[in-house]
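The form predicted on its own is given below as one chain in structure tokens.
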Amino acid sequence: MEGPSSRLPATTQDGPLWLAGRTDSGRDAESDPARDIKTQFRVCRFIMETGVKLGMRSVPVATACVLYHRFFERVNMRAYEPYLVAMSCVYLAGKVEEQHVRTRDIINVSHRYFNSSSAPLECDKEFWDLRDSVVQCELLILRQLNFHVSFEHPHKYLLHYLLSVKSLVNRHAWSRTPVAETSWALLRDCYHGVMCIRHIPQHIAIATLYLALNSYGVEMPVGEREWWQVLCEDVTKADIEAVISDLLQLYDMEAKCI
């Protein structure tokens, strides 16, 4: 798996960076889009499967990764190292959603994460050099962001429209088929890539249910409108599309990244 090495971070002059020796860190200043969109997945799942070994709730791990591609949106990807800025991204993201994680936490789960067979990090000049990278690299990702850290997520939302599907749907068509579990396994896919911040959080929402209905040959009953108008009433079936597209060109990148 590409990751740094178990050697730490300087501070250099072009900012904090964790190892060069990664193999997808390179320097030069031309990006590869495909290449960056390759190192944005494999950044975010990073960061997903970070948050769960540290206990955050979905909803910090979300703000983590939002914010990580908000800070690239701005910024040239070949300038910091991808990972140190997910470490950070997740320190921060403690902070803003209220789960405070301790920087000393995320080293030891990011080492372990790319050092699986190693012992854990001493508390000498290599952890604490490391430790002051992530903290001024969130500092960095405050002012590239002029401070603005707050999002609005489609979690609230897709449990309000579960909630009113349920009641909708047949009781026993609802508790045979997993719709619930797959929709939010499909919200929580759409952070791997920029579609989390491209779209609006309730077109998000409603089109994961979506895909999970369909998926599994849920029917709704028929009325004047679609069931996702009654519960949207701006959305339009493109954007319901647009949305599925996205999600599905991150499955094939997926693929590719395995």
Second form
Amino acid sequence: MEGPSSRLPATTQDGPLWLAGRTDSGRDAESDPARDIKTQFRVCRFIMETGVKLGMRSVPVATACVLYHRFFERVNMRAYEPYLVAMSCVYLAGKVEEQHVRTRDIINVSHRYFNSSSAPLECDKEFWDLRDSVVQCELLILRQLNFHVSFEHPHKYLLHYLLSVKSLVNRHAWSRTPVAETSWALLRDCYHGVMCIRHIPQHIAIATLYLALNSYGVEMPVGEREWWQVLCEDVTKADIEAVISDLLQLYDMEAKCI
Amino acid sequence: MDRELLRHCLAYHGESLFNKLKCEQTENPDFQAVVSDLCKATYESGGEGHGNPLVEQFIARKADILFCPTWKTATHQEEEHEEEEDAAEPYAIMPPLELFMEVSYDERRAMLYRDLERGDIVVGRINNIREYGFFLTLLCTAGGLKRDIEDLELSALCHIREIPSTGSHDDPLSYYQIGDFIRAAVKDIDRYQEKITISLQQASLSPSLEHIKLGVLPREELPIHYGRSVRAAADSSETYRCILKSCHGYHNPSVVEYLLEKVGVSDTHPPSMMRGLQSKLFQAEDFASAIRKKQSSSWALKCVRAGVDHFKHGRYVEAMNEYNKALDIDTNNVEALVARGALYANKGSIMKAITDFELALESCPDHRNAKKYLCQTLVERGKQLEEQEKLVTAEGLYRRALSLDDLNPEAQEALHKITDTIQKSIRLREEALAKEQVKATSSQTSAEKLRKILKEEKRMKKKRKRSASSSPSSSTSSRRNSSSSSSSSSSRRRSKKKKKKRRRSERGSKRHRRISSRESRRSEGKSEKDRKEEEEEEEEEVEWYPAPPNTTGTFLNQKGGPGFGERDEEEEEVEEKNSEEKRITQLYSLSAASDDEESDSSRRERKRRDRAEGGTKRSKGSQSRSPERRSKSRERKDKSRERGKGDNRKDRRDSDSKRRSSLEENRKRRVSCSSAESEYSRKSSLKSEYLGNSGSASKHVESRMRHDSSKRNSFDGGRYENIEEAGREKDRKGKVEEERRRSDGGNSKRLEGVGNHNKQSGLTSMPGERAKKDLPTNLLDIFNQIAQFEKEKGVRPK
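Starting from the form predicted on its own shown above, please give the structure in the form predicted together with its partner chain.
Entire complex below, previous chain first.
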């Protein structure tokens, strides 16, 4: 574990200047956890944006975020260049979720992310160095995570829940109300923070659906049990509230971070 | 903002949300526009405030996104096909949620009556059958709506009207039994009296469900969610989660994509509530593919530059490598293609160079260098071709070069030169060709003619032998052949030629020929004589047309005649329409109809016999002749149809020319032997061609013509002759009508006789003719004239 961790920052340092320069601000700061959270948020935003520009689906992007969060769960935020890790996470997630993304595209998109409206990279040493770092970092992540790189995501659950809930609601009311879009957006947004690995996938799915239904004031029939109790027996109202409050914090964070 | 949605939300959340909204959305003009309206709604409903202020805060802040009309991306794609994909369940089909929620009986019932609509599908079991319909106990819903309704004791009536009857005489209800599972469409719901009527008519389904078949349902085909809910209801340990995980569909690796599409959310432009991730903020040039493209072309250019450098220093191999690398990086890179093309051209690979330049111009049509080089290379290539004597291709290349650069002096010069050469050579060739053709036609025709005659003779002999030994019916066919052969041997060139063609080609082409000849004849000026002749001709033609059903003669089987004629026509039509697969069945039907045919022919025979010339021989075997003949002719037809497609055109063409040459002769002959009888003999070959292979069909030209023209048009692909012909046919049809009318007026007998006769003439005809053949030609002519005369007078010799 020593090898890569000592070597990798070095490669990033002398490799892509734009990447190194970017992180300086975060690097020299004091060990403020709030700052870490903000950095995390920014990096996750970076992953999200990159994912969209690379045409990645939601699940690979979610995997990339989870990889990222899990990685920095284990290592010190300051030991590695978070954006490089993020790029590698995107690359690795593409492999894990069977939607291969090419390093070249990742590097291009990232480069443009940091240097907006700049010309694409030349095919020179800088590029190849960067490419090497991404691949190296991917190996590092794999080792750090002990090759546990496939995760269960709430996406599947959410979609099935959506269909079940839809059947309960009058079809016209449903078609008027963008519950599906909202809950999907909420679910994607969850991945901006560590909450995506703190909560059980089912709970996240239920909470996002709950929030979406709640936002539009969609009323569900009530029986002996609530609809969300049925979907997952062990979920409590408190669980849902916890997820929702975490999620809402992320939205607050956006205003602060970006 | 979606006002309706917002109002609903406010009614749910109450005043506190409204206040927050007013706070948060002050700058949103959309909100300001609807605020007063919402104000009322909020206070009216007096929503009880569902608590969580954080959620309300969130809603208030994101209201512009949440209630934006464009936020909803899902189009209202009605309850898709789903269901019935059982085996390959693409996602987990779950039992209705209310089953697990244990929603009360009343509420569920109310919900069902609220949400069930016309066109929905329900599944139930028949519990009662009455004379006016049957009653169904509803078990579950199918299609889009999934509800747990089994224990709701819902009964639905399916009225007898709504049951599609399978047989007209049967009681549709007899197909249904108590206990049957039925899938039916909801026809009507009376929400107040809580009555449901259902229908088994496919038409009563909503359009999105149309593909689902209504009616009796085997137990195995009951909806999946129903089966699962039965299991879940029976076993309380079967929770939603358990069932979900046990479903195949849940483990489908692409279940997310599938369901996203189903719920209508885009995953390439995913929604987000984050301000910074709104898809409108993403710019096209930031996407990976756009950057890659740009990058590739710049990398490729770099390589090209290096390659050009190599090229300038004469290092062609290195240059080529660089160019190829550039094209590897960026296929269709214009610069690389042009540079490589230039290199190819320099090294003499002109074709490769042209390909490269063309590719370059394809993606960049205004590339100056590419144009220039391509122009030069084309001229170069043209010169090469010129050396190889491929003048036309070379000329094309020069022209292309000029089209790229019309001032290129080299190309201009080359083009001038080559056009001269080409014209010269064309002239030479034409002359040579003409000579050759003359030679070829003369030699070919005579040789072939001889061959034909010999063959015909041989066949005739064979047939005769066979017919002698076999039934009289086969003798017909032999007679047919013999007659035709005899006619061929009667020193008539034209008929011989035609006959040979007839054997090979299908009737369509024959008619073409016939027509074209007619046309040419016509075009040769219209002297009095000619016109008469023409009229005659027309009459002749008309004579072959179907005898109108109501033209009854004084024939023996007079009663049957018209009816049969009609029927025949129908048969013919059927025959025409049906393709060859159906041949066999037709054969049956036709042979069944052979009795009619027989009587027809016998009548014809009788008439014939009454005529002046030796009909006695002919009447023999006429009784049994027709069926055999029919089938034979059909066989022939089929064969010739197959063959004819290919030969058809060619045949027609050369026959046209020959026809024209023999035209003179024809005309003379026609004048001299204008009597109907002799016409037959002559026409026996001609007409049979004209009418197609089946002599029997001549009666039905009209029906056939229609088919023919369409058919031929289809395979001849819009040759102008066809069009012409179609018009002509129409003309002719009109004439037929006219003729028919006339014949109704008195000449009907004759006409029918003629028609009948002709019907046979092509194939069975002229045993008598053989006899006639023995007579000298002028005698024959005289006979014919007499007959014609008689006909004209409408007097029939008894």
